[in-house]
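First comes one chain, alone, set out as structure tokens in the form predicted alone.
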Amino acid sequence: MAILEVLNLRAGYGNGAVIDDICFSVERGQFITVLGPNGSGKSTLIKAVQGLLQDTSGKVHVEGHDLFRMSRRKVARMIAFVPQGYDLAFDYTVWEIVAMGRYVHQKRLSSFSAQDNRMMREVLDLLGVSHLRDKKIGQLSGGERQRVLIARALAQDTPLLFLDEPSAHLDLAYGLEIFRVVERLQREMKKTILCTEHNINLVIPYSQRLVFLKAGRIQAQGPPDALITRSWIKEVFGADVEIRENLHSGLPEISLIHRHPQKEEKGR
């Protein structure tokens, strides 16, 4: 049985649908990526397959359960979110930020237990942000906030991690060291990866399978070597491009074709 399964799932903000008929499911420990151009719905859809939009139609399960009929507290113990950069209103410290992926699992006006502590001092371990634990957020660089953000995730210790645009606003370098951690998850903490993202070469070495959106609607869904094509490419993305095997992975790679107008005239 799927982890998560999508069926004719319809989301918006309330003055029309943004996605619409998104179906989809997910094995338990897969790595997804949901890639589309600007504006094709990647934010609105992992909000809506956690049920934080209102403006909301269609099925959503988590392991065979309605997620439409749980409450927010069952959610956030089934599925962690990683949104797009640092979204707190106050200036917490890096501990005070991942103690909040505890709260979940706490019940009413106690403390924190020996391992609720023990969770907290692992995951920044596991992020090699152990030494940032007294430091403000406002402080840390765009990296090191990213990296904070998923160890409050991994703190609430649930089998679904979700990432909106893990890579927005860092350099290539950080975006690819966010990936590499991400993967680590996957195959040594046995999490199940749903996550959107802009940049195609960056995720396609991670990505058991990759959806395509455009315009609000799923136009394929299949392995990265089956849908990193010419045509899909120009399909969704509307851009001409080339293909090509990176040499070190031997995965599918693109590359745009830039055409330089001055050679396209001479060659009229």
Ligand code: ADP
The other form holds:
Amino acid sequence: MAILEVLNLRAGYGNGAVIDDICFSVERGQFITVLGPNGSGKSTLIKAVQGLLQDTSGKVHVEGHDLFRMSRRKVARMIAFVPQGYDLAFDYTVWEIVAMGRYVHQKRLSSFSAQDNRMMREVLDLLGVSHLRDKKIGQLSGGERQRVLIARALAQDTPLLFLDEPSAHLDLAYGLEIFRVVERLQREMKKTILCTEHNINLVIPYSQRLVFLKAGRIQAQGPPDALITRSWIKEVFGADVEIRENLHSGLPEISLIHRHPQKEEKGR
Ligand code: ADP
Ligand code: MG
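With the form predicted alone already on screen, would you show the form predicted in complex with adenosine-5'-diphosphate (ADP)?
So here's everything in the complex, that chain up top.
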């Protein structure tokens, strides 16, 4: 049985649908990535699947249960979300941010147990940010902040981990590192990952399935081998590319077609 099933999902912000006819399912332990250009509806989709948008219809099932009928607390025990951007209160410390991940497991009026504390220390360790625990989140670099947000999501101890463009504010090396971290969580902690991205090459090695989103509609879905083609990239991203085999991974990757300005000049 699929751990996550999305059926005819339609969502927007009160002015008509931004995404529509969204159908896909995710097997337990899979890493699935929604790829699409800016404004194609990736953030809308990843929020709507969690029931975070008012204006939503369709069905979402998590482990067979209707997500739109679950309490927020129940949803938060199934899905942890690393949002895009920094809509965070900047004066919280790293420790306080990670503690937020544990709230969903607390009994009413109880304080953190020894187990909560141990888990928070473990996730900070796992993401290599233990040394930052007393720093304010506003004092961190983009890469450190992203790790802290992932640590918070892990502290939530959910089977599903959602990430909205985790590399968006990071430079190349940090972006790559975040995907390596997430892949480790999939492998070692058996997390099921739903991620959105616009950077195609970055996600190919890590995703078992891709969903191509354009103007709020799914254009295609399948394994990277089937979807990373010239014609699909042209169709979804509007870019002319060549597909090559990555020398290290043997996987397909896109190569941009540039016109070399000086060569063009000589060729005239
Ligand atoms: P992506 O994440 O792929 O860049 P978004 O889901 O953020 O795309 O946006 C898809 C469309 O929804 C855009 O046209 C955007 O303007 C619109 N949109 C996004 N957020 C809101 C909002 N809070 N209120 C109204 N429209 C929004
Ligand atoms: Mg977005």
